[in-house]
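Take a look at this one chain, the form predicted alone, written out in structure tokens.
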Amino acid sequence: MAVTHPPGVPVVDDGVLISTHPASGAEVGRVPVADEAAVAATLARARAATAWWVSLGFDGRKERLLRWRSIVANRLAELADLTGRETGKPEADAIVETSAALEHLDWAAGNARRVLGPHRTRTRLLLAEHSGHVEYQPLGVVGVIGPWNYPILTPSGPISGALAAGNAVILKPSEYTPMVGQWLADTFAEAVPEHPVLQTVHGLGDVGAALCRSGVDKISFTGSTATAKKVMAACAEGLVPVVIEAGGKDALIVDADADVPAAAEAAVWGAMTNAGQTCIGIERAYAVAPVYDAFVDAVVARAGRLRVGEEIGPITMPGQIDVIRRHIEDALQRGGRAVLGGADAVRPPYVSPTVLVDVPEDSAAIREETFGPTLTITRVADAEEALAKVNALPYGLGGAVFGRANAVRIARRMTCGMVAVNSTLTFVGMSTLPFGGVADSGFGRIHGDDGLREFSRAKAITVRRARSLLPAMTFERTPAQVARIARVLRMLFGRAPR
């Protein structure tokens, strides 16, 4: 007989925590929570991993992390199964998230010798007779503290960024959704059997605090801006740096010259898809005057056909029904109007497509992160007063555009780290590009370039190959050497630009 327990809680029983099935309530699996005790236990372990994973160099890291991508992709029809029994998300939403993964553990184990490997900069003339040089050197354990909307694509960043670089990771995954997190550190343990270079910690919020504070050498958080602030200020303690992923509140503006029906279809995706519980997700669109009818009309139509329970999965956390609930009923009480959906959507642990207008710029439900399958949609002038609302709130994680001539200048001007243009939420996929936002969305980045950076140190190297010929930096240098360099100085620095 099948245990259930109630859908979708965690749920943490003589030590061990059983993830369940958030619409069914079945039982996906158990896992043992971790104290203060066990964490430092992990740590040591992976402290004692880093040298032989830094031994490796480049080449070696890169031929194990390419093993380890082997064997997800070979399996991932398993994955994709755990997945939705553990968040209840569609087997199509399981396997595209596991493709944006698996696209970033390539890149970073194919690029990291050419972005962190060693290089030498230019020379300039007061310091000619040495030559510089920059190298990265890995940072030691990083900490990776998942969530559970996600739980593939999301840890899979700053896991591959941190391993190509050199690092060894622990993992503590979401108590949402604790199996996705130990099948990835057993099936990277399956390619790297040697040392236990990637580990998991289980448990609820006390186990990600213990993680804070037991002396890794960097934290990579995403969740909510309030967990991160926790998240911050338990690092502090222990001055370990921080790369926070916070909430969002993503807009998507509409230029007039707009292609409506590609705009309505991209809407409908970035706000819907994982049933709107998405950090990227568009939750507010503001469409100009001259397309604004239209945009409406096709966002319903495209949005009433999505089937629930079948492209809309259930609500991942039961607790944030209850937020979707408010929001949808403060729009409608402040004066909004459901085109579709609307306060009967909410019917757990499903909530169906909601798609609202005429919505207060004060509301809950235009100001605070629903992550729900929900979207308000506002009529405005223009692209500028667009940009006025959008810019109006604390986050910055990530938007869109839709528009030909002016796009791309809409684009630049919106307070966020990353936009879409003439598509949505494809910049997290591209693993060339780093993945961040700003404000109350969080700093720092993963993915491409900066996402190896991030998880590495920078060290400078200064080599000495000749005599000084502007010995500034000796008590041997003369006044005569002193007034040498002044007149180098005045020569180099002393015309102004015309």
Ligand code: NDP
Given for the second form:
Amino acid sequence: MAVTHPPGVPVVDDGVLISTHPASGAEVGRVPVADEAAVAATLARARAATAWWVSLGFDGRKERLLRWRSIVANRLAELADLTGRETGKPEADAIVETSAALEHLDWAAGNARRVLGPHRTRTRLLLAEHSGHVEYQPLGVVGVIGPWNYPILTPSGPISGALAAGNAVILKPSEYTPMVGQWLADTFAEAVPEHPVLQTVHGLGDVGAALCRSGVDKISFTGSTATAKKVMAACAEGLVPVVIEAGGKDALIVDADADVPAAAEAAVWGAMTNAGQTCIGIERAYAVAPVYDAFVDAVVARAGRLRVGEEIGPITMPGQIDVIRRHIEDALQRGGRAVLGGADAVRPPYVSPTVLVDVPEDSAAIREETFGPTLTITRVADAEEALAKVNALPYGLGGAVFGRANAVRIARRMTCGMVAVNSTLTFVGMSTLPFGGVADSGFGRIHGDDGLREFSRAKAITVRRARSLLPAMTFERTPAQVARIARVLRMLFGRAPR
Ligand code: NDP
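Having displayed the form predicted alone, please output the structure of the form predicted in complex with the named molecule.
First the chain shown before, then all remaining chains and molecules of the complex.
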């Protein structure tokens, strides 16, 4: 059936969400919109499924998660095609996105026991007669709210961590990418047909809000900072904990001893992949004076060769085009220069690669998330000036540094959660690393050991092994024993550090 609304704008018609391609408007699929009762029923099914999922233990869950991994890997072409139809994303980008999702799923399944399973803690002199044990138990049901820009990868991180930790999951995909979210849940159900351990609820923002208020045990939110605040407010009503993966304005610093051609190539990839619609996309570059001209030239040469419509897909969310246009026009009006692209680059639903220089630091193109294939490049005297400018924004998601002698030192001083040295974006695909931001970019971590612990609660247990030598925690202690305890405390803790 032909859809007559503007391409890419999701429509709710008679309780059904209709998803379309952002450029052609071709219908991709339909899903039922959940109301509050449907969200509550989904939660009830998830709660009933948790006991079984927990009973499988780490090994049983691992086996099923790896079954799901195999299905996704073997049907990669189908998933890439669907993602392309729903977001406009080039096939190669969808495959790269899925590769990271598969890596995180594989890692979470294989490492959950090591990270979360029972551990004995080290014995100390005080309470030496007891052994300490810690294990990380599942929370129950985790709600995952995802964005449209990486509809496979962004929900997969928290879904993999939460499932491996023993939780059931309810996914609310973006209204722009419901079919990709449904595909993930459907393939999971093929791998795990017994119980609805991973389910979806579909709809607009109000369905996400209903999920926050439904009684889930945690919300993992990925999306804009503005929506994150609404999510936190809704979750606060029920004291529901949240992990927030919000927006960014990531920067690249190019130091004097950088490999400039490599930095330029990586800058173009980091800024323009997925048409710049990347939370950890490089939106600002700061190049030190000795390499600035060469870096700008190399970036312009490489970005100028990108093929719009092939390597650069359409802007998925039509409303974002106005933001991109405003940032470019504002930068140009305020003294910036387009050395590639510019105001004419915006031809909806496409935006051609745009490189802006001499842009004032207080302009929108430097301070606000653009989410398009644009890059500002700013000349700085040295890495110190670059760091001051990079760290001046309230965002702090990721970043990158190109250089040799001081690159890692510079990376440590960037106020953000992740930095790639001599590459861009790589940390998102490394399953052993935690992923998350600071300040307006959010808090909490997905991926890696921290990402597994994010979806569990620490349970501490002490076990008495012997009679107490220093019986402090009993009314049966004698004055002599209390005096001995006091002597031991002075011996253990009384000496000043040298
Ligand atoms: P939004 O914040 O608009 O939406 C994110 C999700 O929240 C969507 O599923 C949305 O549903 C839902 N939502 C909307 N309103 C509410 C509400 N009141 N309560 C609960 N849920 C709600 O972000 P976008 O989808 O536009 O994604 C782009 C943003 O995501 C960018 O800022 C980007 O930087 C950020 N992002 C961050 C990442 C990270 O890891 N830090 C990774 C990827 C993206 P609906 O779509 O139906 O409105």
